[in-house]
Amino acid sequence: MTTMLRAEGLSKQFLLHTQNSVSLPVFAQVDFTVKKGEAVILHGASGVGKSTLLRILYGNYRPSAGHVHVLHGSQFVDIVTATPRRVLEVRRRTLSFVSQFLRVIPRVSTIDIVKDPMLARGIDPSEATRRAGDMLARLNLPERLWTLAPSTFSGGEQQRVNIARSFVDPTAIMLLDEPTASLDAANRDVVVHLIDEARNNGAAIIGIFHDEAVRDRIATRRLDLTAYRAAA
């Protein structure tokens, strides 16, 4: 199977400016890849940098040390050292970052949002209208919220949108954080049958899940980041 993200010595540790410059090591010498179709589950108890490293290789966090290859077309691309310019690139065609949280402009329609990486990636407008319709459909989000800014949504119908926005057109490469926290079981389902064809369809996912039984669903692999866990 075709690599799609390799991770090679990834080492993190946060200088703590306020606090006398002191040092808190996270992790060291993380290696991994990702291939076409995987889903790597993050494992490990709170405080050993799953959320950290999820950040790092999207680029938000800069290793200590260590580089994050990823396959953008025809050719890797490493986040660590690409400018900032190609690292959009990178997000806008190939790698996506999927939260619980809904990050937006304020007073955008929620179909706007969900249309937005289509319309970025040069699909027809009336057709990425018609699908994030359907997606948002799926999510159980009723027609008459599409055309209203989600900033007065629930936290749940929020974290719909947000999903919506992420899997109505997957990128090869998706990175999940806690996507299915406070969702209800309904939902739950949906967001892993998502979750399920994009994996199938080909994307390389690489998740963070606290539940353990969407883990189990989802994982085809886990990475234990215990082992990495840096001395204090």
Given for the second form:
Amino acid sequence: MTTMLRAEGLSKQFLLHTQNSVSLPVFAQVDFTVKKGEAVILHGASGVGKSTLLRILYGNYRPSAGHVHVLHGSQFVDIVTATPRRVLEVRRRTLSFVSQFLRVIPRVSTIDIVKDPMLARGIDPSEATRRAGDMLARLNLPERLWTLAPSTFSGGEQQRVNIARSFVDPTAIMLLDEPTASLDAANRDVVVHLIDEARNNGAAIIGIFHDEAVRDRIATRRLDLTAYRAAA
Amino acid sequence: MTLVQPMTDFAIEPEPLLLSKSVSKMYGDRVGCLDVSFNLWPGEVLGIVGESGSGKSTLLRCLAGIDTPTAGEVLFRHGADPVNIFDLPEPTRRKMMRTEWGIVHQNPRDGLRMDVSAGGNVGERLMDRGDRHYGKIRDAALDWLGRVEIDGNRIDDRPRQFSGGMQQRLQIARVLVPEPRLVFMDEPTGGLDVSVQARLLDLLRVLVRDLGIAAIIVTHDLAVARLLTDRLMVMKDGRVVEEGLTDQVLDDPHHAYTQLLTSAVLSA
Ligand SMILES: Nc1ncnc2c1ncn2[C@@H]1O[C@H](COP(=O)(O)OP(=O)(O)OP(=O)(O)O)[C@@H](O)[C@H]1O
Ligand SMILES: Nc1ncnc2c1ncn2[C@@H]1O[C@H](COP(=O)(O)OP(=O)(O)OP(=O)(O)O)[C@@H](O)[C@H]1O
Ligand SMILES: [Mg+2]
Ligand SMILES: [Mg+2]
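Switch from the form predicted on its own to the form predicted in complex with the partner chain and give that structure.
Below, the chain from earlier opens the complete complex, with every other chain and molecule after it.
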């Protein structure tokens, strides 16, 4: 099976200059590979560095050492050393990050938020509108909310907008940080199905899920970060 | 559901549009900006943040050819090869600034002709570009007023009859109408109240994306930087102390000054 992502010797420590320059080691020397169609679940106690690792894979945090090789089209790109514009290109077409929190853009309607990544990929606006509507309906978001900006929505509604935005046009690598965290059982089910669908279509999934039942349904493999804990 | 397919022509790297090479500007022995180098590519939006007096506006003025740097070079791809903008004869530079660049001033009065109608402010830029057909110019002006959400029946009003937010939207239309390749903005939402700012920001975000314009935006507002920019440079005492992808610099800042800057706001 094709390797989609290869993490090599990843270490992270935060240096907090505003707090007496205290150094906060999180993990060291993390190596792993994720192949097409796999769903790797990151494991370990709160604070072990699961979200930190996921953010490094996305290029949002910078590792203290190591590399993240991502298969983009036919070539590997190292997210750690690539130029900003190349990282953005990889994010636009290959690498998505889904958290439980929606970053609301002032005044932009729900349907436009969901369409936005498709438009950035050059999908025809009318097709984008149709697909966005289908996805919002599938996630049980009432149609009367679609034209509103989600700033006034409930946490669970905002979360579903965020999921719709990412799964309406899934990329080959999906990074998921507790996307089902505060959803009810019915909506959680929809999300689990969306993840499975993407994986069956060849996506590589790397995710964090606190819910044991969800974990069991999604995981093809687990990666426990406890073993990589860095000494202070 | 199928997965997004990457473009196959990804390997082709376009050339940078603007190159800043060790640009410094001194005011006597006072530092404006020091030794600033970076490249900007077509369609890329670069943010410049930093405390008051850190040299943001000075750097922007040097890059935009308004001020001459004390040392260093600014190269712009005008035709096939990058040219040093300060080596160009004055008329050539002026023409290039008018047709290929746009400058959005913090104060709309600095960017608008206050004694010319709204339609004239926009249409004039099309005439600069060589358009001569009056009907077409008026139609294009109307279209642009619509895009910046100014009612078409205000086309013959003078800017002084507009609110501050409307003046700023008109300035943006005037700057973007000739479809420049590069736009400079110094605190484009500076004097506006929060709800007006939000509309303007969304407008800028969509226009820049749809037209594929490169932009350099000076702002002291990290939320504005997060919303509009791809890359960020953090300035302190005239120097760039940290730079990178915008979300990276804001979420995992490394320099002591950037950590201070990002911890001083509740959420950006
Ligand atoms: N931007 C940051 N700056 C400084 N420290 C950070 C930053 N992000 C995370 N940390 C620290 O890194 C450590 C790991 O945090 P992380 O969020 O990765 O844990 P986690 O395993 O995802 O925990 P949880 O299960 O509670 O979400 C924590 O000590 C955290 O405080
Ligand atoms: N025309 C000038 N003559 C003398 N000194 C100047 C001039 N313009 C700027 N300076 C000085 O250069 C330094 C940088 O100023 P600049 O206007 O670039 O700061 P800035 O980062 O844009 O600040 P702000 O956020 O307040 O707009 C300051 O110390 C300023 O006093
Ligand atoms: Mg976490
Ligand atoms: Mg300034």
